[in-house]
Each structure stands twice: as structure tokens, then as C-alpha cells.
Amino acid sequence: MILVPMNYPRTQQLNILKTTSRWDVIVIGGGASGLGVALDAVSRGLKTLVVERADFGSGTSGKSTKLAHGGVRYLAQGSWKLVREALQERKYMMEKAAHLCVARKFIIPVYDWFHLIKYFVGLKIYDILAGSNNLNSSRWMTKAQVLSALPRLKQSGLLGGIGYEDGSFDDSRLCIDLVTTIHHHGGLCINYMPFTGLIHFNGKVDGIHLQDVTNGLEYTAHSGLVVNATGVEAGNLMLKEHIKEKYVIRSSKGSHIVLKSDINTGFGMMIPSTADGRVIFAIPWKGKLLVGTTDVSPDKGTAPLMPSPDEVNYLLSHLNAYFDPPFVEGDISASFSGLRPLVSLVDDKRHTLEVSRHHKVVIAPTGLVSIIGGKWTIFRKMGMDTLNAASEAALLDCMPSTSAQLQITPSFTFSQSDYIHPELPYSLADIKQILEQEYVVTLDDLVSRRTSCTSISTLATQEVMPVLTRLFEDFKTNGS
């Protein structure tokens, strides 16, 4: 078994890659689904390699709404199994990653009796589906209680609200702590190591070709089980393996804005119905208010993927239907967008907001295994389902999964003072430790994922960038 310490230098990681003749499992993709597969694999005692073409969580997995939840709105779609499954996995996240995933109180403000009954019944069903995994039962809140929690709400016509609890977590930090945990259990995860092609032997997948972004060197890694966990890009690899499936991957753009909020009560809010049938959340986030998300067709062109003016107006207008004084664009401290990899039937013409968030495991005739769709909360279950499917297809001989018992290991404990900026909850000691221990290759890794600087405040990040740049350059010169 390969034991990789948290601060394993990249040179030694590459040496392990070069000298390991064969792996039990190779995972392409270092986001939620890929790390979920790897976590499950190491829980079964399998020699596991994860390769990521950019940084861990640099795609969709680092740009979520930061919710560990069942998904109240999926009840209306009839996706009760998905909701129940996600509520079970929410418990796993809150128990095994308690340093990152916490219970959050939410309120649905109610302005008419019909919706009061509708939402109350819906959340009671949510409670029932959670069963013993429920956090706290949903409850009626008086007008006074709602206004105490959300003091900027419009008071005219307000009857009260429905209160409930769900989970909130730090998605980018969970990615890096999953990497740490996988390493502690014998796996190897390497970022900036793009997959360049599959290796076949006797008509079956037998490994992958790789090229290191940092030095241009090429590598090969061999395994009879290669898992395609590349999110919105998974369909491209499936096509290359001539997979003829009834399912296709449809990408949907979800955008968020982060507001300089004066709501400091700790409560979140759910807007349960928008003009286009979505749900919008307003969630306390690192001293700000995170608002999202949209569900639109992806922008034409390439990165950077950012919220469009229409999306910003959409989020502000729906939020301001409830708040007075209204929020304005000047209140936005940061924003970000991501692409959801949704799975639908080939002939399904519905809007992406109506498409189920279920995941599918697809196995090609060559043995390539693809995990497509899904949502962050069920990342562990997605990994377990992937390896169970591979085992049933005789691609893998292994012990049963024990990932439900694995504690997610924090890379280190962050400081609680001496912050680099009043709006950014990180100290210089934190930054130095991140650089030393957490596989930072680019400056963006540091400011966008190891920390959440860019999703907290664009201006504050710009103000501390000279210091962060100097620390990063010093580390690259002397530390690695």
C-alpha cells in the first residue's frame, strides 16, 4: 500500500507514478465524482490513482451552491428516491466532514395561505424522507420570528414562514480534504496531469497515457479498470469508446452572486418559486450572503465562465421581491458560475431545470466505466455505485465498500485570527501551510480553491494579491 503524507512533494508523487507498474483502479477526474470513486476504492483496499487535468475541484465541483441537501424542489419532480438518498448522504457529510459541513437554518417566507399549506406539507414530506437522518423537524414561524431572523424582509402581507434545517459546506475545501483522506488510505491523487489517451490490450482498456503540465513529461499508468469521471466532458470520452447509450450529458450553467449582506443572524432563505420554476437560495457564506442559482444554457465561447448581466439581474430581481431596501449591483462583492453535468434521455427535450439529478454508471464494451450526472451531496454513493457496477461486470474483484465509515481528514486546522484582510478569514500562517502541504501549482489554486478569496470578495482579493503573489513566488523558488 502506498502511503502519501499530506506534504508529499510533487517530485515524489511523480516518482510513484513512474515506478508503479499497475494500479487496481485509475480515475480520470479530480472533482466530486472522481474523488468519490477514489474514496470508495481505497475503502476497499484497492491501489488507486486519480489524475486531474487542472486543479482538484477547478470545474463544477468548486462552484456549487455549497449545500449538502436532499433537494426540496426535486419532490415536485417525483424524484423521491434521489431526495431520500441525498438526505442519507447528507448525514454522512455532516458526521464524517463535520469541520466543513454544518447544519444551517433556512426560512421560506410566506405571504399567502395557499403557499403556506403547500410548503409546510412539502417540508413535512422532506422530514419523513430523512427519517432518522433528519436534522430538526420543519416548523411554523410567526411573523415576528421571521423578521427577527431576516430583518430586511418586506413586512406587508407577511404571514410568517416555514423553518427547516439543511446542510451547508465548503466545496473546494472538501475536495482537497478528500485528496488528503485518499492519500492517508493509500491512494495517489495528482493534479495538472491531463489524460491524453486510453491504452487498449486485446480490445479492452488497460490504462491511460498522461502528460504532466508542470514539466511536459509523458507517463503511462496501467489498470484493467479505468473510470471516466470527467463531469461535463465525460460524454466526449464515451463517444471515443463508441458507447451507444440512451442517455446523454446536457450541461447547464449555474451562476451565483455574493452580496455584502447586513443579515448576520445566521439564517438562510429559500425562494421556493421563481418565474421559470427554479428555487433560489440565499445562504450565509464566509461573512457574506451567497445567492444562487440560475439554470441556463452555457455561454458560447470559452472561459472564463462568469454570470451574464441577465443572470445577475435575475438573481437580484427575485431576491428583491422579498427584501427592502433592495440589493443593488454595488452590493455584489464576488460572483462565479459552473456547469452542471445533467443526464437525460436522448430524446428528452425538457429544459435542464426539469432534468433529474440522478447519476448513471455506463460501461463500454471495452470496459471503460463512466460515472455521469449526480450531485455533490451523493458523491460517496456515486463512487460506491460505480465500483459496485464494475464488480458486477467482472471488471474488479474486491471487498465490499467501507467508505461510509471513513472519516474525512482535514489537511490542517485554520487560524482564527491575524487575518490577511478583514473580509478574508485566512492568516499568513494558513497561506504558508497551504503552499507547503496542498499541491498548489498556480496562484489561482491558492486564491480560488485552497482559500475562497475570489468567491468572498473580488476587491479584497485584489488588495491582498501582492502579498499572496510574493508568498507564492517565494514558495515556487525555494519551497518545492
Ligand SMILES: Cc1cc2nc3c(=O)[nH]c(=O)nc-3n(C[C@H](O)[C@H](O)[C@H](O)COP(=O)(O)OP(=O)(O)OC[C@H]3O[C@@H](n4cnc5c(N)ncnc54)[C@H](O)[C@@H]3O)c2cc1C
Second form
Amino acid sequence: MILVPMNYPRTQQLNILKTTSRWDVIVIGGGASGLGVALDAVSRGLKTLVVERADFGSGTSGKSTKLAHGGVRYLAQGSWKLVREALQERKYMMEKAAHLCVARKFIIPVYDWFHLIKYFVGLKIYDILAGSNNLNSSRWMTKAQVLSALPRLKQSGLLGGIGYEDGSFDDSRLCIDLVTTIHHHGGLCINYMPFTGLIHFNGKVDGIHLQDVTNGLEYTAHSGLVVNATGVEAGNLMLKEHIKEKYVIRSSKGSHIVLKSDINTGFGMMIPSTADGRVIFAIPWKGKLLVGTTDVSPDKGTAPLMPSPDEVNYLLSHLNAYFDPPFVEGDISASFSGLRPLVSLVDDKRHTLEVSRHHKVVIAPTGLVSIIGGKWTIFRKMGMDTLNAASEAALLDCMPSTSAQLQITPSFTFSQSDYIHPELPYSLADIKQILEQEYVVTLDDLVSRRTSCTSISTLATQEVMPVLTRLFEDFKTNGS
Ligand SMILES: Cc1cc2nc3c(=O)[nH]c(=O)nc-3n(C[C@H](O)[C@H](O)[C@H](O)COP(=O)(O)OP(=O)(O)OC[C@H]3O[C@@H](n4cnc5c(N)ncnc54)[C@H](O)[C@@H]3O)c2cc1C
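Since the structure above is the form predicted alone, I would like to see how the form predicted together with the named molecule looks, so please show that one next.
After this comes the whole thing, all chains and molecules, with the earlier chain placed first.
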């Protein structure tokens, strides 16, 4: 096992990359799936390399609804196994990443008796599936209790609400803390290091070619086990390896808006049924209200992935069916979109919202292993399943997984005061620590993923940008 400090400069990372002749596991993709595989790999004592084309979590994994949940909606689809599995993993996240994943109280407001019974029964099943992994059980809340938790709610016809608990977490920070943890256990994760091609030996995958985005230099890394964890793009690499599979990856776009809100009680809300058969969450998020999500076909072209006007209208109108005074576009302080990497059968023509969120491990005849589909909440289990499958296919000889026991370690503790802006809960000391320790290559890494400035408030981010740019430039000139 290579032993390296928890946080170390890029020059040292590149040195390890150059001098390591062979890895036990190479993972392509530094999102939830790839980091889950790497976490599981280091838990088995394997020499592990993760390469990420851009920044850790810059794909789908930094743009989720940030729920560590079983997914109440999937009960209606009959995906009991997925829900139970995710509820088990929710417990793992809340125990081992307690600094990032917290229990959040949610309310489903109810206005008629039919829905009251339907949602109450549904959430009781959710409690039962969670079993010993349950948080506080779901319960009936009176109209007065619901109104004090969600003060702007429409009162006319309100019967009360069903309260339940689920996990809520900071997805981008979890990516970084996973990187720190993987380093702590002897692995190596490098960002801005795209995979450019596979190396084959005797018809089997034996490594990868890489090219450093920061200077164009090329590298190779060798291993008999290469895992494709490239999210929505995993299908391209599978096709190159001539995998004729019964599964394909279908991407679907999901958008969020972040609202300035006077509902500061800590309660989230679930809208249990939308016009297109979805659920929408309104979740407290760093002093704001995160509302999402949609499920639509990805936009054509290469424009930046952002919510369309239709998606914004969709989210606001569903929310405003419940709130008075209504939320308006002027209340939106930030917004973001992501692409779900869904796995479906080749001939499945259903709408993406009906496609299962299960994951699959696919092994090519050349030995390339692809982990596709899934959910953030089950990232650790997806990693474990991937390595178990590789081991069963004799691509790897390793110890059993111990990832369920691994504590996810933060690289430092954030300040609780002296914030750079009243709306952005980060101090100058935090920013300096991040620059020194957390593999920041671009300013966007700092404002979008090491901190969540851009997903809290676009305006506040613009206001602090001159200070952050100066610190970033100083770091680039004088830092490591
Ligand atoms: C709108 C939305 C809301 C969601 N909400 C939730 C939720 O609340 N809870 C939950 O559990 N799940 C949620 N999910 C699902 C979850 O976010 C995804 O399943 C998960 O993030 C996918 O992770 P991934 O690693 O497979 O993909 P990604 O995060 O996209 O990671 C793939 C990585 O591969 C990299 N890559 C691609 N090509 C290369 C290359 N050539 N070389 C190196 N790297 C490469 C990409 O840059 C990317 O970083 C949500 C998804 C969406 C879209």
C-alpha cells in the first residue's frame, strides 16, 4: 500500500502517478460511483487510483437534491429492494459522514382524507422497510403543528400533515471528503486528469492513457482492473469495448431552484404528487430553500446545463399550489441542473421517471468493468458490488470489503463565524485551508464544490468574487 499524507500537492500526486508501475484498481470518474468504488477498494487494502476528467463531483454528483433517502416515490413503483437497500445505506452515511449528513424533518401537507390515508400508509411502509435503520417514525401532525413548521402554507382546507424524517447531505463536500478519506487509506485521486484511451494486453484491459489538463502532459497507468464510472458517459466507453448489452444508459435532466425564504424552521416539505407523476422536495439548504426536481429530456446542443424557463415555471407553480403568498421568480437566488445516468433495458421506451434507479455492474469480455445507474445514497454499496463482481470474474484477488466500517474524514473543520458574506457560511480562514488542502485547480472548484457559494446565491457569489479571485491568484502564484 502506498502511504501518503491525507492532503498533498499536485506535484506529489503526479510523482506517485509516474512512479507507481502497477495499481490493483484504476477507477475512471470522480463522482459518487467512482469514489464509492475507490472507497471500497482501499477498505480491502488495494492500491487504488481514481482519475477525474474535470473536478471531483463536477458531473451529476454535485447537482443532486442532496437527499440520503430510500425514495418514497419508488415504493409506488414496487422497487422495495432499492428502497430497503438505500435506507440501510442512509444509516451508513449518517453514522460515518455525520458532519455532512443529517436527519431532516419533512412534512407532507394534506388537504383531503383519501390522500391522508394513502400517504400515511405509504410512510408507515417506509418505516417498516427501514427497520432498525429507521430515523424517527412517521407521525400525524395537526393543522396547527403543520402551520407553525411551514408558516406560509395555504390554510384553507388544510387537515394537517404527515411528518417523517430522511437524510439530507452536502453532495459536493462529500465528494471531497471521500477523496480525503481515500488518500488517508493509501489511495490516490487526481482531478483534471482525463482518461484518453484503454491499454490492452493479450486482448485484455491492462491500463489507461491519461492527459493532464493543466499542462498537456501524458501519462499511463497500469492495472488488470479498470472500472468505468463515468456516469452518463459510461455507455460510450462500453460501446468502444464492443459490449453488446441488454442495458443502455439513458440520461434525464433534473433541475433545482434555490429560493430566498422566510421559512426558517428547519422543516422540509414533500409535494407527493405532481402533474407528471413525480414528487418535489423543498429542503432547507444553507439558509435558503432548495426546490426540486424535474425529470425531462436533456437539452440538445452544448449550452451550459441550466434549468429551462419551463422547468422553473413547473417548480414554482407546484410549490405555489401550497404557499400563499406565492414564491416569485425574484425569490430565486440560485439554480442548477444535473443529468441522471439511468440504466434501462435496450427496448424499454417508458418515460425516464418510470425507469428504475437500480445500479448494474457490466463486465466486458476484455475485462473492462462498468458501474452504471444507481443513486448517491447507495454509492458505498455500488462500490462494494462492483469489486465483488470483479472478484467473482477473477479480475481481482482481494480481501472482503470493510467499507461499511470506514469513517469518512473531513480534511478540516469549517468556521462557525467571520463569514465572507452574510449569505455564504465560509470564512477567509476556510477559503485558505481549502486552497491549501483540497486540490483546487480552477476558481469554479472553489465557489461551486469546495464551498457551495454558486448554489446558495449567484448575487452573493458575484459580490465576494473579487476577494476570492485575489486569494486564488495568490495561491496559484505562491502556493504549492
Ligand atoms: C437532479 C438530480 C437529483 C438527484 N438527487 C438525488 C438524491 O437526492 N439522492 C440520491 O441518492 N441520488 C440523487 N440523484 C442521483 C445521483 O446524483 C447520481 O446517481 C450520482 O450522482 C451519479 O454519480 P456518478 O458518479 O455515476 O456520475 P457523475 O457524478 O456524473 O460522475 C462521473 C464522472 O466521470 C467523469 N468522467 C467522464 N469522462 C471521463 C474521462 N474520460 N476521464 C475521467 N473522468 C471522466 C465526469 O467528469 C464525472 O465527474 C440525483 C440525480 C439528479 C440528476
